[in-house]
Structure formats: C-alpha cells, structure tokens
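Single chain ahead, by itself, as structure tokens, in the form predicted on its own.
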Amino acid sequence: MEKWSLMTITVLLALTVRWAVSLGSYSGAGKPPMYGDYEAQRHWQEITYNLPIRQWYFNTSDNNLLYWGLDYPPLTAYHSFVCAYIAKLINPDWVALHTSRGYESQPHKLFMRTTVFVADLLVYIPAVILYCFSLKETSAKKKVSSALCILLYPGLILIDHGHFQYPLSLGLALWAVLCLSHDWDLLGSMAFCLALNYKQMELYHSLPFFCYLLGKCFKKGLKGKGLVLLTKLAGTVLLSFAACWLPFGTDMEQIMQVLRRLFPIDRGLFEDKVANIWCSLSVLIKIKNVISPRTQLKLSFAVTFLSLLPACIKLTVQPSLRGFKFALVACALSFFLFSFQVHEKSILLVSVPVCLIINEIPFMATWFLLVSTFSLLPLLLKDGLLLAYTVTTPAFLAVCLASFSILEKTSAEDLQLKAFSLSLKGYVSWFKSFPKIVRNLFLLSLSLMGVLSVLSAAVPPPPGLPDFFPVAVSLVSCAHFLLFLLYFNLVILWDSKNRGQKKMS
C-alpha cells in the first residue's frame, strides 16, 4: 500500500512539473510566417479535418506542403484528426481551412497543451509506472526512485510540454518493451508497429526489436516452436501495418507519396546544430557542399550500419532482455550520431531507453540524460525555455543523487564493466583508480556544461560568429555521445554472464 502511495505522489509531482513547463513559451510563438512545431501540429489538425484523406500528403491549392506539410506516418494524421474534431467542437476558428493559419490565443494554447498532457497521462506515464513496478530483484523504494527519475527527465518534459511534441511514439515503444519483458511477443510487436506508424524515427529502435525476436525464434528452433513464433510475429506485423495503412492501401500512388513525405532526401544530412558526427565534422569540412545528397545518404547508411552491427549480432546470437535494453540504447545512439536527416530532438529516442536502465547503471544513465538535455540547449533558448531548463535540469540531478547515490556507483562492477576490466588486468595500470577518474570526469563534464549554458544564455557571441555557442554545445555533446557509444558497446560485448535471461516478474 505504501508503494502505491509513493508512486501516486511521484505521478502527481511529474504531472505538476509538466503543467508548470507548459505555462511557458512554445516553438515559434509569435514568429510568423512559419512559426514552429506548435503551428505544425495545429496545421495538421486543420488539414486532416477539412480535406479528404487522399489529399493529406499531396500538394494542392488547399494543402501547401511547403507550409508544414504532413510528413509523419498515418497514425499521426489520425491523431491530428481526433484532436481537430475536439477543437472544432470548442472553437471552429482553431481549425478553419486557410484562415486558421498561425492562429494563437491563450484558450487555444490551453487546448493544445492539454492534448499533450492527456497523451502523456494515458500512454507514456502508465507505461513507465508498470515498467518500474515489474522490475525484478529491485526493492519497492528503488522502483519508486526509478519511476521518479524517469518521469522527471527534463529533456522529454521540455520538448513535449515546452517546445511542443506528443509523447505517443515513445510511449507506445515503452509499451512494446513492457510486453516483451513479460514474453507477450505478439502484443509487443503490435505496440512497436503502432509506434513506428506514429513516427518513422522509431526506426532507431527497430533493429533491436527485430534481432531480439529473431534470436528468440532461433533459440526455440526454426523447425518447431521457433518457426511457429516467427510465423505469428510476421502475421502480427503485416496485420498491424495493414490496419494503419488501410485508407491509403487502395492506391499505390498514395502509398508512394506518403513514403516520399516520410523519407525526404533533399533536406540534407542534418538540421540546425545537432550534436552528431556530421554536424561536428562540418565545422572543419562543409560536407553538404563537398558531397552530393545521394552520396551523403549512402555514406551515412554505411557508417550507421557498421556502428550498430556488433550490438545487433550479439543480441541475435544471445537474445536476452537485458541485452535487448542495452541494444536499444546503443543502436538508437548509432542512428543519432551517424544516420541521415537527424534533428536535435532525436536524442530523446536514445534517452528513453537509457531511462529504462537507470536502475542498473544509475551513474552513467544520469550522466547521459544530463548531456542529452544539454544538447537541446540551442533549441530551448530559441523557444524561450531557459527558465524551465535551469530549474528542471538541476532538480533532476538532485533527485538522481538522492535516489541512487550515483557518485558512489562508479566502480567497474557498478558500471557493468567488470568483465572488460578483467580482460585489461595487467595491461592498464591505472584501472585501480578508475572510480576516482570517472567521478572527476563527471564533475568536469558538469562544470563544462554549466559554463556553456551560462555563456549561451548571457553572453553575446563573438563578432562574425553568430553560431559560436550552438556549435560549441553541439561539439561538446557529440564528444560525450561518442564516448557513451563506446561504453554501451563495451557493456554489451563483454556481458559474458548473459544476465538478461532473468526476466521481469
């Protein structure tokens, strides 16, 4: 009973923080003619409500694709339609065709914020709570602590309830992980298909899901139960996709147009000052000017594939729940660092899987989550969310320090690097000082991020270098992420105990 009371308080606190952040500014507020992501979501409601389905993804006189044209999969469009239907009942002006473009008012802001709040409350938060409750070999206190840290992760709160974005794809992906942890493989597959059909960026997580389930089929034997499971999984995936795409399935041109909208190659390798390898290298070499878009696409695909290959092979050969969760992190981070058309917000696709292992590696998970939030700083400053950033980020650090005593969890064993450290024994003399070195690096990292945050917010950039601080944030964050990618792959590859076979209760 006490566990439920503490969890209820945790949820109420998380909801309070979300609503407080939502009172602030949002993407593109008062900035015509394009405004921002808030207007994009409102415009999709306008389009889906007023136009027939066959016109949603096509450029017409009523649907100018250059003005926030719909570029997410069908489930996003259906969700926009549902929101638009409710909006129409409250105030038809909010979704009136053409005349509602750039609509801004306090009542409308309240409505839009509420739609995100409800989506969070119905989909994402329940998945987090059930996931934490299902953790095995974890005390009730640690389960509540894990939920508190996950729900107070500032990156997701600031983007969803500040910048403006719906948490549905990540919430559905969490439900998929939860189902797989209970061996409900078909339900998990369906949930992930729904996540992928809400946002195509869920491809970041697709290979770990595929490799884990394929590995389970191999383990059961492809001449017996494994073949039956594989057939059921294939059927579930096909039926899930067919249901999502049914309104578009009667016309191949419709399907091709949706796919062209989902995967545009003309936007280039990256957007803005994202903390990945291509943006960082562009400081020295203007990759977009040197290499053609087609070659950029091929190069990014090759590097991404090679970087995630070790984790995927290990997961296929030795499928385990623990390995699956770590592979979600490593593969998503590979996609973020090396893939094509990456946005700053895509780091959340790495952060949410990191949240799932915060109880296993609290120190490294907390560190990563702080860096991921810091990497969003240029976007948050653009949206006027400095106050929310400066309050929620230190608060999150304080909660993690209090919940997990993270500064005391820096030994090789605590960081899941014991097997790796034993393989280096006798070759690296400084490994005995490893905990102290890691703590000092963490404090140095915090100091650097703190200084750059203050400078970005308070000091004008040097003359002739307007992007100096956003680029600095990008470079520092990218350097961190590369080291994290190395770390997560070391944990995966040297996991000789295969402890992931232990299932959640």
Second form
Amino acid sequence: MEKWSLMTITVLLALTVRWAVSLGSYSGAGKPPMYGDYEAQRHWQEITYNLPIRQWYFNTSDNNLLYWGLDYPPLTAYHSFVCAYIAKLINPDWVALHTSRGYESQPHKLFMRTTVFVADLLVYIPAVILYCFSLKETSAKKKVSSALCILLYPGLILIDHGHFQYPLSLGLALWAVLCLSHDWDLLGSMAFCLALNYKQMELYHSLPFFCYLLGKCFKKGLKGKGLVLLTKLAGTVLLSFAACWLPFGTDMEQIMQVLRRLFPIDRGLFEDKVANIWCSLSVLIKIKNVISPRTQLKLSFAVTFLSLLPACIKLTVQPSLRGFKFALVACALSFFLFSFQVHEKSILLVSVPVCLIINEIPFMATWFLLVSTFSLLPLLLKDGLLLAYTVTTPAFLAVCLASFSILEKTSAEDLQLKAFSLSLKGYVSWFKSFPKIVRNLFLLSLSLMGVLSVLSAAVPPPPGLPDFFPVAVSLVSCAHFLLFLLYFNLVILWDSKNRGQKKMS
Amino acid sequence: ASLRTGWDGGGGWCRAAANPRGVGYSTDFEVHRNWLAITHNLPLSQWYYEATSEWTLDYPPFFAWFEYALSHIAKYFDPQMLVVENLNYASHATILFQRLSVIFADTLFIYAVHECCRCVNGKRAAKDILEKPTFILAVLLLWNFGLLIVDHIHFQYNGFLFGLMLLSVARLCQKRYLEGALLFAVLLHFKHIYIYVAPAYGIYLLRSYCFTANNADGSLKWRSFSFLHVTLLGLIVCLVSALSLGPFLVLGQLPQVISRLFPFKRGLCHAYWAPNFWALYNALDKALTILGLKCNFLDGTKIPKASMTGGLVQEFQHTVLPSVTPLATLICTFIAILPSVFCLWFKPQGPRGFLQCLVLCALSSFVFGWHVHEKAILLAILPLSLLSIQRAKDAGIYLILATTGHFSLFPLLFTASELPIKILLMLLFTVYSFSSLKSLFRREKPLLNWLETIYLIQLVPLEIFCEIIFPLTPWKWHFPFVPLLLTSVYCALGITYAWLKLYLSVLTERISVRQKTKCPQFL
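Give me the form predicted in complex with the partner chain now, not the form predicted on its own.
All chains and molecules follow, beginning with the one already shown.
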C-alpha cells in the first residue's frame, strides 16, 4: 500500500480514538461548586468575551479570581476569546456573564469537545505527521508506524479529549522542534515563543531550546555568522513576546499582575498526588511542614538546576539534533521530578519529546509512555475515564509491539547504551544477559502497573488510608521516572562525539 | 502471521474502544433487554406470548436460549434489567453488560475470520504483510464498518451470527460438509433472516456432497448419488429443528411462534426505505404523483396523505403504480434467485461458485424482499469480502456494494455526537478497502470505471447536503424526510447496479471457465 494511504488510515484511526474518548466523561462533570478543568475553560471563555482585556487577570466584581481565575499566558486567553465568539453564535447562554457558571449540557459538551478536536486536528496532528515524514534514515513503513504510535499515545488523548485540555502548547512546541530539525531556526524559535505564551509550563522545554541554539551560534563562531544568528534569534524572541503581550504592555501593573497569576509561588511545593520526588519523599517526611515555603522554593530550584546541568552543558558544547531531542526529554523530566508546583498532567511535557525519539529507542520510549499514562491513573479515575484508560492503554501497547517488535530490541545497542557499556566492560561481567534482564524488568513493571490499576479501580482503599492507591501509583511511577532520568542522562553524556558530528554533517 | 493476530486483536480492541461509549441507546438495545427479561422470568410456554413491551420476541428459539444464558450472567450486573415491566431501563451497569456481551460474543466472529483466512490460499504470498490477501481479508472482515456500527454502536448481535455463517462457509470450503450444514442449521434457528441464503446452501450441499462425482466435462454424474450422505444431512437438519422447535411443537405453540417470526403485517418498506428496488419503485411513484398533480392528470383530493419516510406510517399507499403485495415480492425474489441457483447447479466451480451464489441470493432477496431492513445488506457485503480478494472483477463490485451499502446505514446513527464517529469509521474502512484492494490488484486494470468512480464520489456531497446543509434550510420543517429519501434512492441505484453487475459476471463466466477448464483459482 502506498505511504499516503497508510498515513491517511493512521490519522483517521487517531481521530476515531480521540472522538470515541471524547464521548466519555470530563473533568468535574456534575460536581458543583467548583467543577473541573472543563468549567475552567468555559469560564475563561465567559470572562474573555464579556470583560475588557484590562480586567482579564484582575480580581473585580465581575471576575472572581478564586473561581477559576485566568492563570495561563495571553495566548490561552485569546484562544478562549475566539472560542467564546463561536459559542456566542451558537448559544449565548454558554458564555453569559455570571449566569453561565457551571453550565453543563449535551450540546455544550459537544461544542467544547469539538473545539479540542479541531485544535488537535489543526495543530498537533499535522506537526506529528510532518515530523514523522522528516525523519531521516528510516523506511516509509517505519515512519508510518512511528506516527501511529505517537498519535495513539493514550496519555495525551485521555487528558486532552477526556479530562479536557487543549493540545495547542504541545503542538506548537512540536512545530518548533520540526522547524529546528529543518534548520529554520528563526521560525522554530518563534513557534516556541508562541508555545511558551500559550502555557507557561513550556518553560520545561526552554533550556534545551536555548542551549541548542546557543551552541549552534557558538559553533558558527561568535565573531562572525554566529553573532548574526544570535542577534536574529534574540530579535525574533523579543518580537514574538511583544506581539503576544501587546495589549498588556501598556503599563507595568498589567504585566506584573499577569506574571503573578502565572507563577503562583505561594501555592506550595506540590499539589494532590504527583509522581515527583517531593510528593514521594513526603510519604516519609512531611517536607511541607518541616521547611519554610521560601526554602522549599530555593531547594527545589537548586536541585532542578543541578539535575539539568550535565545535559545542558553537553548540548551547548556539542549541539546536535539528536542530542537536542534527548535533552528535551531529560530536562523536562528533571523539571517534572524536582521543580516547584508540579501538576500530574505535566508529565505530558516529558512524554511528547519521548514520542519524538520513539523510532530511535522504541523499547524505552514505549515503556516510558506506558508508565506516564499509568501515573495519570488517579486523575483519570477521578474523572470517570477508567473505561477509556483500560481500552486505550493496552491498545497502545499492542500497536507498539506490532509495529516495532519492541521486545526483541532490548540489547545495549538498541537502547543506545553501547558507548556506556563499552566504558564499563572492564568492571562488569553481567552484560551478556543484559537484554534478558531488561526484558524481564519490563514485564515485571508492566504486571506491577496492571495489578495496581486493577486494584485502584476495583478495591476500596484500606481503612484509615483513603489515598493509599494514589500514593502507591505515584511512588511506583516516581521510581520509574528516576531510573528513566538516569538512563536518558547516560545516553546523552555517552553519546560519542563522532556520532554527533556525523549527524550534524 | 503474528502481526495478523495483532491486527485481529486490534480489531477486537477497536470494537471495545469505539463502543461501550456510544451515547445513544437504540431501540434494539431495549429490545434485547426485554428479551433478557422475558427469557429469564417466564416459563418456556410464555416466551412467544409475552407482550408487555411492544418489542416482542421475534427471533427463533435458539436466540431466545442465548438470551436466557446471558440473563444468568446479567443478574450479577444489575438484576433490575431482568424485570419485564422495567421498560426502557438503561442503568450504567446494564449498558456495560450489554456492550460487553456483544464484544465477548464477537470472539466467535474473530475465530471464524481466522478460519476463513486459512481457506484462502497464499499463492500471492507477498513479502509485505500489509499486502497479503489473508491480512487484507482479515481487516476487511474484522473492521467492517457496517458490522461495527450495527453491533457496537446501534446494538445487535450480528457479529456472533455472522461468525456462525462464516464458520460454516469455511467448513464447506474445507470439505467438512456435515459440520458446515450443522452450523448453518443452527444459525437458521438463531436468526431466520439467513433463510435468504439457504437456497445456496441447499443446492451446494446437494450438488457436491450428495453427488460424489462429476463427469469429465463437469456435468452431473447421476449415478454417484449417495443415499447415506442425504440421510446424514437430513438427520442433522431434522435434529437441529427438533431441538429448537420441538418444545413448542409439544406445547402446541408452533403457529404462534411462526406468526411472531414472520410478521407480514408490516409494510413493504421500513420507515426508512432500505435502498432496494422498492425504494426506487416508491420514489418513481412519488415522482409520478407530483408530476400528475402538476399536470392535473390526478385529482389531488383522492390521494391518501401518507407521509412517506416521515416515519410511523407502515402501510405505504402507491398512487400511480400498482401496490405491491407480499406475494408479489416473494415471486420477484424467487425469480431473482433462480438463475444464480441454476448456475450453481449446472456449472459447479467449487466453493467459489457457492460463495457467488450465496452473495447473489442475499442480494436478490435484499433487492426484492418484503419489509427489508437496511442492515440486511451486511448479509451480502461480508461474504463478498471473501470473493473480493480473489479477483479484480469481484473487488470492483465489492467496492461499489460495500461503499453504498455502508453509506445507506448512516441514518442508523443520527445524533450529533455520533456524526463524527460514523464519518471517521466509514472513511477509515473505505480508504483501507480501496487502497488495499488497489495494491493487491495493481497489475490489473483499474477496479472501477469512470462512471462508478463519479457515482461513489457523489456520496460525499450527498452526505454534506443531508447532514449539514439541509438542517440549516427552512425545508427541514416541511420535508423532514428528504435526506432519508435521497440517501435511500441514491444508494438503491448503486446496490441494484452492483447486483446486476455481479449477476452478469456470474452468468457470463461459463464460457471463460469452460475454456480455461480446471482453474479454480481459489478456496
């Protein structure tokens, strides 16, 4: 069959799964008084449509910031405004000021789901398709199967089309990576600025972008072409930011207020049960009570910075596209594990870069993507998306097994650890059975996740420990993520020099 | 092969994925809930008399027993669904149970597809798994759009029944005639609609099993008649029937059962006209009526005010053309089936000929049958998938029939949230079937000619008009039946055309086969 018809089928399949998931429940469905993210998005439409732009981020009599106040950057607000305009055309009740609070109905759900569907179709999916077509040194079939796996990744589908969220910031970040891989650096940095202005969480990806482009400038020689490129890049970034913030740029107070809304440092080290290091540690020590919030902030900042350092330095010194993608993963994962105020959904910021390297390390990528979906389980259970989770996750595993036969790709070479294992050869003798060990570990972790999923769905928690299963899920996921962080850093640091140069040329 | 099983699994998962989430519950959902309740609570003697709900039991006894067996699992999900008086009861557990029961019953279908794929020889064994005929066949059957939406979104147990049918076909192809006959007899007592294809089975078994040898030129050798084989076949059919209808015969309820199974009181066409010959006939009648009124040939006051596809009205009065009686449709169907059966008898071509005859029987009765349901088109589409991967000619017919037939199922799902899913699934299946069959027969001439291509492409504007543009126009209130009418008439053209084309190809095949003699390509 031709490449194009296969790709069409892939896209159609992805869309079908997305719509099927969207028929299910959403975050906070029928749960007054606060509802959930669905209501937050609807509320933003209401606010942006009815209030003048200067009041969007301010607490006024018409805009109670305690009820889902706008806390994303301007692009989200503009997007909400556009959606609200369409909503108004269909049914003015949906965005009526005050009276529409907690509005829920079947047609409205259909409308909201359609907005996500359209955003996905217009931004995220084309980026994935183009990215897969631009992969080098891969057969047409491999490209299609990469696209299939990326598009069927259950975590993103469940959060966007089930829980309710727009895939725009991740889509824009993908466009940025796509542009960089074609050497269109200015376009790429613009796309990334847009992503950043859609959701501040994109900061997780900012360091690799920065280091990669900086490294590129260094490489071209800071006195000649490099300087020109650097100036151009700086100009692009400044211009894109200015364009996004134009309506707010009139006075300092506006900007400061938006920034305060974006970075609420008084909200604590972590919320709910998230699979990062702080939440896991707090099972043993109640960090939140022991250390003052200021120290928490500093501590988390310091640890994050230290864990980022090796990958970033390596990338700046030896900028390569491959290194860049791995660094995206490692840095986002460091942020997720160590930084301040992490939400469980932020794991998607790691998952999307992992999707980008699924054709290079199919085994590890699949494993990671499964763990990341699993780490979202408590959230999905709360939203009533258990059915969608139980169907899409094994389906994803089946697709990965069929298209990459991942279980046969567990040797050190397939895991890109050849260089590392060579440097260890003298000391360790168990490397011969390495593939087998890895495979068994994978199966073990798979069954552990399966058992925990079944338990948390079916068994009532033990008395006195209502959060037993969510904590267990986040502990297991956190342990996995730490190992993954180690693995990704090993791959990055031992990525041999000549290989990197071969890729560059 | 491992990848194919992967895809098989994929098919199964897709079934699970797409569907328990379907938001709308069709009337068929309530029908089956009611049957669960009836068979669970009432004694056998009451099954075919119970009429609390308007959806009385109108499937043969084996299906009732099947519901009876299911009801014993259902009580662990939600005992309330088993109360006969609980009309339109649809708790979350009930929906989950019903959906899961369809998915689990589908394992039989998956097994049957597996068996069918084994019958197809791997002469064209391609290196690429995506181009293997067996793989394509598996996907065409498992991801069949019609079956997916009818079973898993609309709600019926067709997958399991078609599983029985395909399995019996596979057994006949493997020359395990008795097993095949047994399976088909059982199937008939599950759902009697399969009686449409019974002539093909009867003649084929008689021809290839009861007569054990042919003359050198392929004609029948009368002396090879085997009494033992006939007795065995008769025994199987009688035993199965006795098992199914026996209890009711003893109770003296057979007439009642029969009257429930064959409700001739319903009209010529369903509220939504199945896209067959009668849809064209009705449309012609309507057109002539309007024309007659315009030119004052007809007296407007004498015309009965039947609102056609508007729904509710079961009896449709023809105004210009003569009205059609059940007997007339029966005769038409019989005449339409006859040539295909003769073909099967006089120029046997092994399983291929049998399959062709089976498809023709199904199609003929669809085109001319009384009160045909649009879902019955699957009875022709699924067996035709088996033929489509074998010859380019059949593949072309399959593409026309499958696309129009599936399109005609669209009105089954009519809510706004189901619109994207039906379009996506339809596109998915259509794109796959076109591209895979095209790549399979890439060395031969194009599968479709320009007229057929244009006809199929026209479906897109038709769908856009019916589902998007029409509801925005003021006609929506005055002529609500127009989209259904258009869909039905347009699809009727394609289906009748595919039927004629297939018939023509089967009837004219004689010469070419005689010349090439023993070259049964397949199965």
